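Next up: just one chain, as structure tokens, the form predicted alone.
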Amino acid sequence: MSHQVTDLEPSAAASGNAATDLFRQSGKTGGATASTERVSLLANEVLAAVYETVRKHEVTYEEFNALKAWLIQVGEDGEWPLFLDVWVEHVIEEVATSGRTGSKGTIEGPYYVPNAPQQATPATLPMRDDEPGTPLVLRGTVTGTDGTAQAGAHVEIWHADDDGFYSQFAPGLPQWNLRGIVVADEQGNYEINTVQPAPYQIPTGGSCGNLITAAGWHAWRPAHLHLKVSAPGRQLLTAQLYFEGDSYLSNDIASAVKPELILRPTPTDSGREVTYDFLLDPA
């Protein structure tokens, strides 16, 4: 299913700015703590690299002053947090779990937001009376990779409507529609009534859309439910989940797909239906 574009389609500066403002008061700005030696090897690397490319390609002026244009307007459009999340993000997150033998995780993304309404499983998400799109009901259990059911394990779930819409990042949604944080059973169980998002392209009318366009690449993201499962004593799990068949598997433009986040739901009286279980590394 494609995004349908209607009169409510957000701006990509008023995306980008949300995604700012939210990184701000996040907490994850205060810096990390290193060494000078670290901070110079880092630095004098990426600048390296830049050397190189500038050397190779034979970057001309005029290229070099349209570089510093677009890293202006980037600041400018609040885009930074959407950058770095969509072409950077994923190596990140890459090299941070490598260690893990549990469940594989992937990128968060710049549309998370904190303290959304908590339910008991089943649960169903927040959503309007007329919330479009197919019914899916996402179910399974959360253990440790020793097997150990993790009783009231926090199942938290946000995503796209069926219009390629985030709540909160996008005019006329209500605060809280399609997120919630679910609590598991004594079992490890739950269960998530929801839609099944929508494919949808990042914001494209501001910095990132013109690199994009400038580049010759496309904007577009499978569609994909964000979750971060959490239980004491056990790794932080920051995944999506993917639907099997979508158009943008192989050539997703923010690169976090995985083989092992690929959902395969099956269809019900009314929609669809799948589980997926959890496991979760020692902390």
Second form
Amino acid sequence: MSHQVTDLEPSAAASGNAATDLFRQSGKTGGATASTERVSLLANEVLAAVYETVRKHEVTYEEFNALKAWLIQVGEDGEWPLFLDVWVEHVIEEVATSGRTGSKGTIEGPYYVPNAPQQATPATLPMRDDEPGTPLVLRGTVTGTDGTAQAGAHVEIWHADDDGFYSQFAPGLPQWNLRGIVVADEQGNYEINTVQPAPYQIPTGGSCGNLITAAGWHAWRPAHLHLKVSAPGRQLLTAQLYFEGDSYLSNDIASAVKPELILRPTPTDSGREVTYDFLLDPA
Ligand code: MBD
Ligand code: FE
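Got the form predicted alone; any chance of the form predicted together with ligand MBD too?
To see the whole picture, the full complex is given below, headed by that same chain.
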């Protein structure tokens, strides 16, 4: 990677707090209408798992206090969205989509921003004049699980740049860099011109980074494209696409890789290209 450490280096707290603000504004809160019984059931079972861990491993007061201090810091760093999306969302997604027969999805992660600029296919994502990275063309067709072409389907895409940075979560990038909504044609065909993203290292300077270091884990996700594919009468598909040969496919810190989501691009004169079709379940 060409990345050099400069004062434009994103800080963990800056990207964490941006993700926290975005979540607060997302309209995702306040949707829970859980009954007293449901809250009691879930809270009791989570606490029971904590008690079992404490007894089994004889957790000490020092460790308990370290946990308190760390949890306080997660909030101060704005890293609750990061923590929950990296270590919990994959199992929520698994349960939420278990009834589907169409394309596999995976986690959304903390860096989706709604209302990206919309373009008709074939589209080139908003990028800098000198955007670094290997050109990448992603094209394919959006159909229903019944085979019907999804005319005018929306293929929304966002991804990190060649240095592994997301616009709106790292300083110095144009607002909508490498983010866009591409509208498929009458046959459901779409084509997106972009650049190859780099593997992504979750911020190491905050509390999630402290946990990773303290546990001796690594902080990496394989390079990925995030997508939301939608069409009227169809379930929204939130997915990520990965790249064959990436060293982090089998050890993604966010446990969000599935074999169906791995692309095998082929070389072109100027970069690489790959076809990927989306099958959407009925709503
Ligand atoms: C990402 O880019 C991401 O996709 C996830 C799941 C977590 C942190 C950063
Ligand atoms: Fe990501």
